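Single chain ahead, by itself, as structure tokens, in the form predicted on its own.
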Amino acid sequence: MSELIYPQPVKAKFFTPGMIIVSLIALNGIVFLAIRFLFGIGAVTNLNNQYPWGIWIGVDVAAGVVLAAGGFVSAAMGHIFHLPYMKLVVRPALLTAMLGYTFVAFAVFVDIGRWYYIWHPLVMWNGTSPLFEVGICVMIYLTVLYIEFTPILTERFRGKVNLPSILRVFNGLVEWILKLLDNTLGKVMFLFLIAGVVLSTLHQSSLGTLMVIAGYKMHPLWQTPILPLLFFISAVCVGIPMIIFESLIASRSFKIEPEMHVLSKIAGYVPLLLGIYLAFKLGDMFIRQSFVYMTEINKFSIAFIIEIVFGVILPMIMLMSRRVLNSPFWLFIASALVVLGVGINRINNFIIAYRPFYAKSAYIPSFGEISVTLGCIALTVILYRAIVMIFPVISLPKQDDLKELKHNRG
């Protein structure tokens, strides 16, 4: 049935149940943009002089570029390796990517102080400053994802553009704009995923740079010179288990038959990449003997322990059984893990092992930060089921094809 199957708008109901939850959630991190906008970053936060980043950069930035990985890794397996079976999840895992950057721009909008000097980067340029890296190649990548989802575009409205009432003499325009378009995007198109998948292995590489240069400021546990290594192999490692945990969550959303043959098998590489982070992880443990610090009990050896053994170890035992693999449950479980995982890293890193120096007190996430957190997923939430709705994304078997496969096999 494969040669049945192409991408095109899902069709189903927008508001279930489920969905308006999501809602409401959205809508009350909406509430709480408004108030950090209006009355200042100190109304929502709890940021104060020694603890100046919290879950916005460390959830919304850190842990929201690399959840987005699955954009550079299906780009790079799709089209640059050309695995013919990768095809059917390269559009939803660029949809993915595009949404997770947006709103990791979007968050970093909303974390700086003075949010209407966003700009600055873009024309007071410090080459020496690793942030600055990856400003502007996040905001390069950015427009790259939007560049390689413009023929999605073209392909839902060309040959269909019918502008209401008076802009209906624009219509003639529109199509020729969408013809030119898709016609230069086809040559061309390579040459920016080559450039996505490039930027992205600088600036996922930099975010841990930025935290190498905060010294001892950094539990040792996490601290080490090979971070920028170690965040970019994590990241190839999470591209692959967010592609699975996306469709699987598509799938059961929509109601439609997840793509267990190519889910299977694209997850049989995840244990091999898994074991090479582990392998560089405790390496580098051993070298700097960092590991006599897992002889103390407290939160940093329980957090290490946690991000280790169930975000690393677990997840890649569970995808070596062929049982795990076949099964759409427990390939989601796996691959939770292992989002859970990467994400936990990224906490670590950028809140739990973070120390700054006469700090008088921890730091504690606001009822606030949470909300504008879990409204920025939320929203995320909403355009992706928005967009799939109107755009061809996920591929399906066409109706009229599948009831004919049906009635030949009956």
Partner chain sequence: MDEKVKNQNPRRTFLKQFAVGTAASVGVSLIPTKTEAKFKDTQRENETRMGVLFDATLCAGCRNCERACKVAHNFPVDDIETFRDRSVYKEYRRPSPNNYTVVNEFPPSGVATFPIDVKVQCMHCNEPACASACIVGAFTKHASGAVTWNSDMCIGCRYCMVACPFQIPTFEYDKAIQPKIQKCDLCFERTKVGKIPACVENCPVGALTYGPREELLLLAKEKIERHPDKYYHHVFGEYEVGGTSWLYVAPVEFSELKFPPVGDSPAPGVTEAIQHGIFAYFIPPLALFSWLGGVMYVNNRKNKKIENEANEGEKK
Second form
Amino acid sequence: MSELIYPQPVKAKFFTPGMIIVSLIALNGIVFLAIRFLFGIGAVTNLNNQYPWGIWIGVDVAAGVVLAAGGFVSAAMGHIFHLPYMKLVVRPALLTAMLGYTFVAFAVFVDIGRWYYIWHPLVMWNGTSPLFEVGICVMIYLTVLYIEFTPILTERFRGKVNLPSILRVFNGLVEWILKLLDNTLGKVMFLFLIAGVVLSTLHQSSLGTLMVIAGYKMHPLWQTPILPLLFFISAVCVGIPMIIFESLIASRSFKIEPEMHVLSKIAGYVPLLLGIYLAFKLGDMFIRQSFVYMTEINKFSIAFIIEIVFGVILPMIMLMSRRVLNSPFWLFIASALVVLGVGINRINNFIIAYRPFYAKSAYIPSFGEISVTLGCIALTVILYRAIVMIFPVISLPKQDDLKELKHNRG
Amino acid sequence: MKSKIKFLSFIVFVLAITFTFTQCSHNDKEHSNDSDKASVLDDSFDKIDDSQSNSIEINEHGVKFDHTKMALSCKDCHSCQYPTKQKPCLINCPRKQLITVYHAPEEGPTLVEMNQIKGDYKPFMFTHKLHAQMANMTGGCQTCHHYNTTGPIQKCSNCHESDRAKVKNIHIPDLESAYHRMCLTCHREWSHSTDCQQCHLSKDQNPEEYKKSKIAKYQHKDHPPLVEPGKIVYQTKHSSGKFVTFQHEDHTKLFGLECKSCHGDDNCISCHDYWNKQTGNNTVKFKKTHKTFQQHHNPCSNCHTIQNNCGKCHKEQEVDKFNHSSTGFNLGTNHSHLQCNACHKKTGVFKGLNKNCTSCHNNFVMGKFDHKKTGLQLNEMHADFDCSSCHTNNNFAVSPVCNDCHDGYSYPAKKPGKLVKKK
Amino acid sequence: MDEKVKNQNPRRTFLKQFAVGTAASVGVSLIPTKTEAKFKDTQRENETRMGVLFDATLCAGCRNCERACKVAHNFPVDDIETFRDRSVYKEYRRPSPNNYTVVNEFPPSGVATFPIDVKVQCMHCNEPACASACIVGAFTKHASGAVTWNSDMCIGCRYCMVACPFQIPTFEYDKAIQPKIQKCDLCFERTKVGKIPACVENCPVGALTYGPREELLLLAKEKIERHPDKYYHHVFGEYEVGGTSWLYVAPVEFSELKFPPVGDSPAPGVTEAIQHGIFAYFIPPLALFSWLGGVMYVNNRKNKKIENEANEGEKK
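Please supply the corresponding structure for the form predicted in complex with the partner chain (the preceding block corresponds to the form predicted on its own).
Next comes the full complex, and the chain you just saw is listed first.
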């Protein structure tokens, strides 16, 4: 079967009714983005001096980074550990990672007060700052992701460069650049692949270190010195479910057959990873004796239970069953639970657990903040759809094979 | 030149040895022949010598004081054992034991214009006499003049630097802080306000008019004299021993306690119950604060033993003033004004005194006693008698009767001398 | 990529390229190590640092310090009498972008018979979390004790606000261009020319004392020793978060005066330990890099073998 299919641009209608809704959400976000850049962060957000970070960091950046973990997990599994069946999903995962990190970088750009100084960390280094490390790693990793994506670009355009009208004179030059890229990159790509995995390991964990310095301001259910380890393990955990999640959505959206043989195979690893994560999480809880906070019922204990039960335990049990692994629907539900669970974990760590001593009222994101976050996600979705329709990302049977397949079935 | 140096170093050498022996320096390594150092050493030695021969010194603030005439231990002011002029190692003000002289409030100025600090507000007139009278009921002059030698009253600015940026010893507050702390420690409690214009002149006021009005208002104003309560009855919440009667008058008049020994830390509001305005009767109510047992009983336990002795003070009803005749010895007119310790010499013990006059009055013997004091100057004949010749059994309470010796004689027709004015 | 490398000697290429990568990474790793060392020497372990002692038993809540601070930092200032308005004490206030310091009032409790006023501003930690956390190192802990912020570096990420255990840095949320992080700078510009901080200079009762930190500690302890019944026996800032330049003495327990439960360990301690652990001379990342490289190489060879065998099998 795998011999029959290979990556190719998807042919489908771009503006489906769903996509029109997505576009409207994106437009709404853009309006609030404009307000943010014209009148300052305070004009759009509910942030204040007690709550300096809101959902733009908690959801867009923290959850964004972890949900783009599919990229490095698949790169590690496919390219480094050479699990052959990963080849099919490496490209979509890479694209998600690339778009995800672009989205993260954009969110940072929106959230920082002086967006025009976003390059400062490149020249002003502060070795003690985990944020500096995250920033540098994300910047390099984003570059690495773009480099990793170049072969797809060259594959699409090499030998087909045909610029319109006047620009036609550059055809030769562009063709030459593509050729050069294709030839040289191929030889050093392995360096970038490994670097991508190392960089991900570093910043996925350092993202956890970020909140350690908040100290007592962070609820003890989450505040622990092993936060970086927990962040890293959960990033590894969410990589595969994220690949499954988006693969299933894509196949549904483009009305193509889901590659269940690959998906259920890789999903088999997830319970083990979740188990390790759960062990660390609960072990840490018992060592620090933070379970005493579970006895009181408040938003902290409830958020923690939701995160653990629905995000870790439930999908772990589900994915141990053959029936779930073989059913696209249940596999989708289970992966979605892991994705949501880890997403909630990031939101919990960055927003719910952060309870500043002097806050007068809890932070609730404003409509503008939510609009911008949703708008950015919508833009990412639009970009994803556009790219898979232009570039060979998703593996499909050859167009004529497809017809044949349908014909045979019919 | 060379010989001069030689001579100088010789002197220095001799001096240095003396120096070491007088223990005035802690560093004997310094007596080298280096002439630069020597001159410094020489100089310091002169001064020390000077101070030893003449104990009157003039300190850096131009105040003369005589160390030897002070009833002080060196440690009251100096932290090291051998203070020198270069290193007086003075302990920080306010010193634990204070040196003060008492002045009556009327001796000081009535009003003082406070104008040493330039700031946002204009100078103001401080009602010195009124405050001195108030202080008289608590800590006395030293409440404010907390460090003063036996000499003249020192200016605050002698110790308290008037420019805050130039304060060298941060343990001594600068002048502005010192003033304001003095005022605010009481006034914050007194009026519960920190409004600057309570004292300070506002911008639209004319300073001259303000000055005049202040003078007119306060020149002859005195704090009403304090009515001392005879006794204070405290009611406790305990069912047994509900009443504690404090004989205030006895403590001041008979035991001779000064106000400040109990009221040293008191503030205006201690008496002027600002919140309750309940000062109608003699029984003064104190503001209730949460005090520990220790803090609560401190006023008594400072002198009295209170352990296992509750019933001594905690009674079922109010207690009357102590009547000395209940002990069998009527104080009469001669002894009633005396303080307890005039007779009861042993502190804390009030028992076992001999009622015999001579047990206290050891001058009631022939030759020592000046009989003029009784208003009767004995003539030559009687002056030579032993006291007991007339005063039988040395009982001076009962006047002698003439006809014990002289038949038919009777006082006052016949006198053993002549009457004089009583002393 | 594996197809592209196939026609060369894979082993030689791999080793050669790997060596280049390693050398580059080592080169990069040296720079942050150096900057770390500098940070430690000049900014933290300094004996000359100054500080301010705040005595809550003296402060009368006149708010002269608030006004003086505004004047010193060129903020718009109201008439002095407006600062006498005590109705502001009805709610607990925090520093804001144009108010580096605020005074709060607490009802009398314990041995205090009148309200307790407490000034709030940057504590100027000995080991400032903001300086440790700042992504670009825009905060500087000076030898004088002051922790200052550099507008030319700041990117406005507000991580300092997340990190600060006292929640001091404030951000100008209403500005679209050049929003600033605003906090007390211990009047760095004034102290540089020999003046004392504006708040200290303008306190009528001397509730604020500026001086060497060591000396201030002695003064604070002396105050407590001299009036043991007037003070709660603790100097806040002596050990809190590894020590702060601002020290506090008060008549009641500090938790009653809304002091945060910060503890004695320096705020950036754990984070820096983790960071130094992960980046110990860049060894752990390089080790991971080489290990992954090794794994990849071995797997590549194995795969090729299988492929070759399959190809051969096909040929046959």
